[in-house]
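Only one chain comes next, encoded as structure tokens, the form predicted on its own.
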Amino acid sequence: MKKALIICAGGMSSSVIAKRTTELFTEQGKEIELDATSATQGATTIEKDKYDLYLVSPQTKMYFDNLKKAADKVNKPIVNIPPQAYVPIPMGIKKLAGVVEENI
């Protein structure tokens, strides 16, 4: 199972999109689970190693390059998501789905 964080902001509507994304997946029958967490934890979740894909929410990019920092030291890709990708509608999940495959 592959697992992926998106950070963002409160890590409320990112849970929501997390949940569908995964949802998807296994629809697809692809082993891939998609969480969300705070801005404010993003960086020590990122130290855990726990997670094969990093995303920063579009709210939050201001925090990408602190945040990729720590995903370098983990040896861990971390990506900015699109606008388009970040809304909670069956057509913006298929595209955070697009950017996960394409970077996990």
Given for the second form:
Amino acid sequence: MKKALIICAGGMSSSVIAKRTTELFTEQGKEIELDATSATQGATTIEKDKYDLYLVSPQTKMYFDNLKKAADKVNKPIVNIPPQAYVPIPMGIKKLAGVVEENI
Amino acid sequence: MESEKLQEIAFEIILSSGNARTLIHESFPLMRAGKFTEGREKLEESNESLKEAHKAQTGLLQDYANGEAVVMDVIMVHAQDHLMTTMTLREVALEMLELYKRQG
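Having looked at the form predicted on its own, could you now put up the form predicted together with its partner chain?
Shown next: the complete complex, the earlier chain at its head.
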């Protein structure tokens, strides 16, 4: 099982997106799971090194550089989520699943 | 109105507000460096993003005014939080721009 973590401002919108994307992967029989957290917890969570990929939500792009420093320390990939892949409709979720598979 | 549609609107508000917030944060180092024109441009750009968020919100209010039942979801409250705090931050940033100018 591979794991990815979405980081957004409050960890709320990312929870919705993480849940839907995990559901899609389960439907497709793929062993990938997504979690969510807030930007304030982002760096400390990354330091614990429990995920294979980190995703930064488009509305918290401004924290990317800081989070990248933490991800570089544990040598894990981190990417910005494009806005069109951060929408809770099937099309958006599919796009995010693509981003995850490309980078994990 | 379906909860899926509401969620979509909430995400639109969150994304546009987040984009605006990123631009406001980009204006701060410019102001500090005395680049007032560039700083102001960022704040103007951020206003365009806020307008997008407002557009999404206005649509919702119009539906409500037309008698359509709009169920208040927690994600919508969260979206409002994003929008209002970002609008306040922009107002403060505009004031800071004037202060930095006076100082420089």
